[in-house]
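As a starting point, one isolated chain is supplied in structure tokens, in the form predicted alone.
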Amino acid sequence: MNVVIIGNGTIGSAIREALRRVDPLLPVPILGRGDTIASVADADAVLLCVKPHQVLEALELLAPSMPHGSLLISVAAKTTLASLRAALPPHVGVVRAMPNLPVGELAGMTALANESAPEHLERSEAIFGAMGRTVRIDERLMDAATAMNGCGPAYVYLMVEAWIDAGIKLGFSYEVARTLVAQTMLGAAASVLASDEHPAALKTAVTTPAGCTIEGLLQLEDGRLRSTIVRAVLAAAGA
């Protein structure tokens, strides 16, 4: 499949290296302003990554370009499926994506939307699917997957910092409280991808009685870290 990437920007730059780390010999053009967009010409797919006041100006340019039976495929935020194909002429497949940055590590998340053409959605599968996992909802929780998956590896990091910080108090040092606490995350979300048990009885098997764990879980449910989780998400979401 001949991919295309529009946009030079942290997103697009991450896609990229994802792709060439799947198949170095790959060829993956990314094109940003000045570049020309006659080299979509042969693109099975467009991955347009630009910021949203940037999309409308992209497709006056990519439309005469785009050939027939193509698939343009969308990471702007609250840029709507409707718009983009009345952007585009009719022959050209849409399809709206929401990756997140781990994508550059094969790590990613994707959310994908298309009503109408599920064969667009498995050509975007085949490729987001190659960075990590993907999932299919409809449009209309596409601002709530920008929430979820979009801007979630940042609360992660912010959680991270503060567990590092917590093992540097305690007398590790930095490389070791990293290591510590980010395999852990990493084992933990392993577990809960894996497992068909609520997170809460998972948090249950480490919970012994009178145990240390119960204590640490006490000062987070008196820190209220669960409401505030659920409320940030809420806020990204403009809910």
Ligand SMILES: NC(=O)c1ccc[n+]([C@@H]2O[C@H](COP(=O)([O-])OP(=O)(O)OC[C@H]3O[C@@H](n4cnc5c(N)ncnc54)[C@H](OP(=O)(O)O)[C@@H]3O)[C@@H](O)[C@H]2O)c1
Second form
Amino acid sequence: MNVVIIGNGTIGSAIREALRRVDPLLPVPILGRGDTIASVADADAVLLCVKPHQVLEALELLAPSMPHGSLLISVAAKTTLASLRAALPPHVGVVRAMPNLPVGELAGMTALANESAPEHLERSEAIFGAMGRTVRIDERLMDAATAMNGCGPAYVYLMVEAWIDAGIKLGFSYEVARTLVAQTMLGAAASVLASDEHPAALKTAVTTPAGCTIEGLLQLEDGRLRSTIVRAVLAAAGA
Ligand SMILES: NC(=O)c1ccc[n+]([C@@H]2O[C@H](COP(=O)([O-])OP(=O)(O)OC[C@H]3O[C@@H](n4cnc5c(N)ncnc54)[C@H](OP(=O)(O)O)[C@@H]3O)[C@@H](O)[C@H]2O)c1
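Requested next: the structure of the form predicted in complex with the named molecule (the form predicted alone having been shown above).
First the chain shown before, then all remaining chains and molecules of the complex.
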């Protein structure tokens, strides 16, 4: 599949890095502002990776060059399928995607929406599925997906940072503390994905009666970690 990326910023560059890792021989043009858009003429899929307020200007430039049967995948937050369709000729398919930055490590999480065109979703899944996991969602949940998985890595980085501070206070070097924390997060996430158990059951397995885990958990509950996380995600979603 010929893929062209528009927008060489944070997420566009991460997606290009991911596609290079998947196939180092695959040319994946990434176009910045002012670059010639001629390369979209052969594209099966164009990934639009510009800020929401830059979308319409970019589509105005792209629309005349988009080939018949091609697909425009927009990762822009808050930019509806209807507004994308209105800016493009009818022979171009449209999908909204909400990926996150770990696509660069082939560990991304991408939500995809376009209820009316399964073949376009399949093409989008082929692209983003190579860089991590994908889910199909209703378009009405795209802003919620932005808050859940699009913003999500930032929540985790904040927790990692604090947890490393605890390790340093306990006497570990930064490098050792970082490895202890990041691999523990990775392992816990892997066990959630691999298991049908509710996270509460997985937590119980770690919590020996009268042991030290329950001491830590009580502090987290006293600090309202649970409601803080819920409210943080709701605030990011504007809910
Ligand atoms: N960052 C994330 O983790 C993340 C995750 C999921 C989704 N998103 C979405 O991805 C989009 C981009 O976010 P970002 O963080 O990557 O922003 P960014 O770093 O500002 O990247 C946007 C890039 O697009 C370029 N651009 C603007 N108009 C263009 C045009 N007409 N042709 C070619 N390039 C153009 C910009 O150039 P200039 O600097 O010259 O304007 C900039 O380099 C946003 O809509 C956001 O909602 C981001």
